[in-house]
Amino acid sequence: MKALQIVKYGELKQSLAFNEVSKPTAQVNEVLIAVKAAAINPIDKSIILGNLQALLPIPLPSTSAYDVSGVVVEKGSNVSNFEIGDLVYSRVPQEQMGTLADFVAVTSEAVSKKPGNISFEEAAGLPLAALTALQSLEYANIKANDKVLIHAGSGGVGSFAIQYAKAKGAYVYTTTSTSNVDWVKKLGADRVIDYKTEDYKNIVKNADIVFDTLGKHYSAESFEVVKKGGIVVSVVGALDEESAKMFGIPDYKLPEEIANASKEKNATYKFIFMHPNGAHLNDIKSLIEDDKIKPIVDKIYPFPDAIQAFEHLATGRAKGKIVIKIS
C-alpha cells in the first residue's frame, strides 16, 4: 500500500516521501481502517523537523500523521464495538502513527464511529484537535458562566475550543490576528481580542480558565488575568511536576516565573498531554449531530499532494484544518 513517510529529520521536502509498504492487519483488539481522509497537525511538523526525537522517538521511515476517518474492513477477535462496513474516526495512539496510508490499524478503543452529518474530510480535521481541547476544558472543570481565555482562536485547537466552551455555557474571550477577527467572531467568542491593536491582559481579568495554546511568556502572563483560585491550562507551554513524572523526569521543578505567578494567584497550573480516547470522539460526535459544534476546514488536499499540505502547515496561517483526501 501507498504511504507518505519521514525518511530522515528536517525540512520538510527533503524529510518526506511517498513509499510502498505493507499492509497492516487488525490484531486482536485492533480494527483496520481503509483510510477516506487523514489531518495534519503542527505536532506531526515538528515530529518531521527532529524536535520532538527524545520526547516522541520513533524509527525511520516512519508513517506520518495521527487523525484519521476511514471505513473499518477488518477487525481482531475482541473487538465487539464495531463491525465491518462502519464509518469511524479517530486520534491513533503514538505507537500506531501512521494514517498517511491506504490503510491504518487502530485499537478500537480509541476509536469512535463518525458523526452521521459530516463527510470524511471533516470528520479527519477534529480528533487531534477536539481532544485537546475537550480534555484541556474537562480538566479545569469548566462550567455555565465561567469566563475563559481561549488564545490563538483561529487555530485548529482554538477553534474548537471556543465552540466547546460556548456549548458548555461559558462566556469565551479569544485572541486572534486582525484578518482573522470576524472569522472568529461567527464561531461564537463573546469578546474577540485583536492582538495586533489590543492588549489582552487590559481586556480579561479575573478570568476563571485561561486556556492556553501559545507557550513561551503567555503561559506566566496566563496568572495575570486569571481570578484567584483560577486555573491555567497549558496544551504547548512548560511541563507541571506531574507530567513531567510521567514523562520520566523526577526531578523536573516548575520554571520559576511559572511557579510565583501560580502561588501568587493561589491558582492552579496544568499541563495537559492529550490522550486518544473513543469514548470522548463519541461525546464530540453527539455535540457535532447535535449542530452545536461545527468542523472547521482550512483546505481539503489530494494525497499526491500531501507534501504541499504539510508546507501549507508550516506557514501557521491555516484557519481550521488542513485535511488529505486519501480515497
Contents of the next structure:
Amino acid sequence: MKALQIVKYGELKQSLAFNEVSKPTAQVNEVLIAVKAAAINPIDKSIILGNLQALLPIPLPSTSAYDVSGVVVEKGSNVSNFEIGDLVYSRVPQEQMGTLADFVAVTSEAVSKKPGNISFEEAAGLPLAALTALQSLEYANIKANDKVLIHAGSGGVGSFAIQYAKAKGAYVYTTTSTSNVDWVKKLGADRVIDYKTEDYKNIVKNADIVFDTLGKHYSAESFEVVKKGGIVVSVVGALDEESAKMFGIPDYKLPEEIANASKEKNATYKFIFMHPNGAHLNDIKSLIEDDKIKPIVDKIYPFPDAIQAFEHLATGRAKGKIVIKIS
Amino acid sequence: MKDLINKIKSSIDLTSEAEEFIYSISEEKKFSKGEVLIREGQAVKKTFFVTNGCLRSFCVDKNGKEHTLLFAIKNWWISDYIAVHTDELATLTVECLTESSVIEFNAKELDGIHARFPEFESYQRHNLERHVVSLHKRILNQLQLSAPERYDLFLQQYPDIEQHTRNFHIASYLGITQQSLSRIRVEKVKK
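Let me have the form predicted in complex with the partner chain next, following on from the form predicted alone.
Now the complete complex, all chains and molecules, led by this one.
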C-alpha cells in the first residue's frame, strides 16, 4: 500500500517521501481501517522537523499523522464494539501513528463511529483537536455560566474549544487577530478580543478557566485574568510537576513565574497531554450530530499533494483543519 | 405478534393453518438503541414488522454522509427491499433509534406466502399498492413542496418521532441541512 513516510528529520520536502509499504493486519484488539481521509496537525510537522525526538522517539522511516476517518475492513477476535463496514474516526495512539496510508490498524478503544451528518474529510479533521479541547476543558470541570478565556480562538484546538465551551453553557472570551474576528464570532464566542487593537488583560477579569493554547509568556500571564481558586489549563506551555513525572523527569520544577503567579491567585496550573479515547470521540459524535459543534475544514488535498498540505500547515495560516483525501 | 395477526384478520379470513405458518416463519425480537438489523454490503434475508420503538433505514453517500430513506414506528414494516427483491447486497443500513421490538420474518417465505395461502394474494397486493402510493408521494413531495411544507407533512406522518430522533436524522430525511431545519422550527414557533 502507499504511505507518506518520514524518512529523515529536517525540512519538510526532503524529509517526506511516498513509499510502498506492507498492508497491516488487525491484531486481536484492533480494527483495520481503510483510510478515507487523514488530517495533519502542528505536532506532525514538529515530529518531521525533529523537534520532538527526545520526547517521542520514533523509528525511521515511519508513516506520518494521527487523525483518520474511514471504514472498518477487518477486526481482531477481541473486538466486539465494531463490525466490518462501520464508518469510524480516530486519533490513533502514538505507537500506531501513520494515518497517511491506504490502511491503518488501530486499537479499538481509540476508535469511535463517525458522526453520520458530516463527510469523511470533515470527520478526519476532528479527533486530535477535539480531544485536546474536550479533555482540557473537562479537566477544568467546565460548567454552565463559567467564564472561560480561550487563547487563539481561530486555531484548530481553539475553534473547537469555543464551540465545546458554548455547548456546555459557558460565557466565552477568545483572542484572535482582526481578520478573524467575525469568523470567530460565528463560532459562538461571546466576547471576541482583537489582540491587535485590544489587550485581553484589560477585558477579562476573574475567569473561572483560562485555556492556554499559546504557551510562552501567555501561561504565566493567564493568572492575571483568572479568578482566585481558578484554573489555567495549557496544552503547549510548561509541563506541571505531575505531568513531568509521567514523562520520567523526576526533579522537574515548575518555571518560577508560573509557580509564583499561581500561588498568588491560589489557582491551579495544569498541563494537559491529550490521550486517544474512543468514548470521548463518541461524546463528540453526539455533539456534532446535534449540530452543537461544526467541523471546520480549511482545505482538502488529494493524497499525491500531501507534501504541499504540510507546507500549508507550516505557514500557520490555516483557519480550521488541513485534510488529505486518501481514497 | 397478536397485533399483527389481528391486523391481518381485519383484512382477510385467516385460517388457523395460515396463522400457524406465519408463526413458523417469524420470531419476536428486542433490540437496543443503536443496534443494526441490516448492514450495507451484506445479504438481506429478513424483513421486520415494528411492534414498538423507532427504526430508520439510510444509505451513506460516497462522502460518508448519511441519507435517511424511511423511519419505521409501531405497525410499520422495514427492510432493504431493493436487496430483498433483487438478491443484490444491501445498499441500506437499518438501525434502531430507540429500544425496539420487532417481529422478524424470513422475507422470501413471507413473500411466497400467497403460493400456499391464496387468500394472501389480495392482502399483499393491497399492501404493495399502499407502499407504492407512499413512495410516490414521498418523491413528489420532495420534488414540488417547500422544505417547511415537507416538514409539516412529516410531522403529520410521524407525530411523536421528534422524541426518538436526532435533528440530523430528520434533516437527512427531508433532504435539508440541520441549520435549515432549525430555521423552519423557529418560524413555526413564531406563527
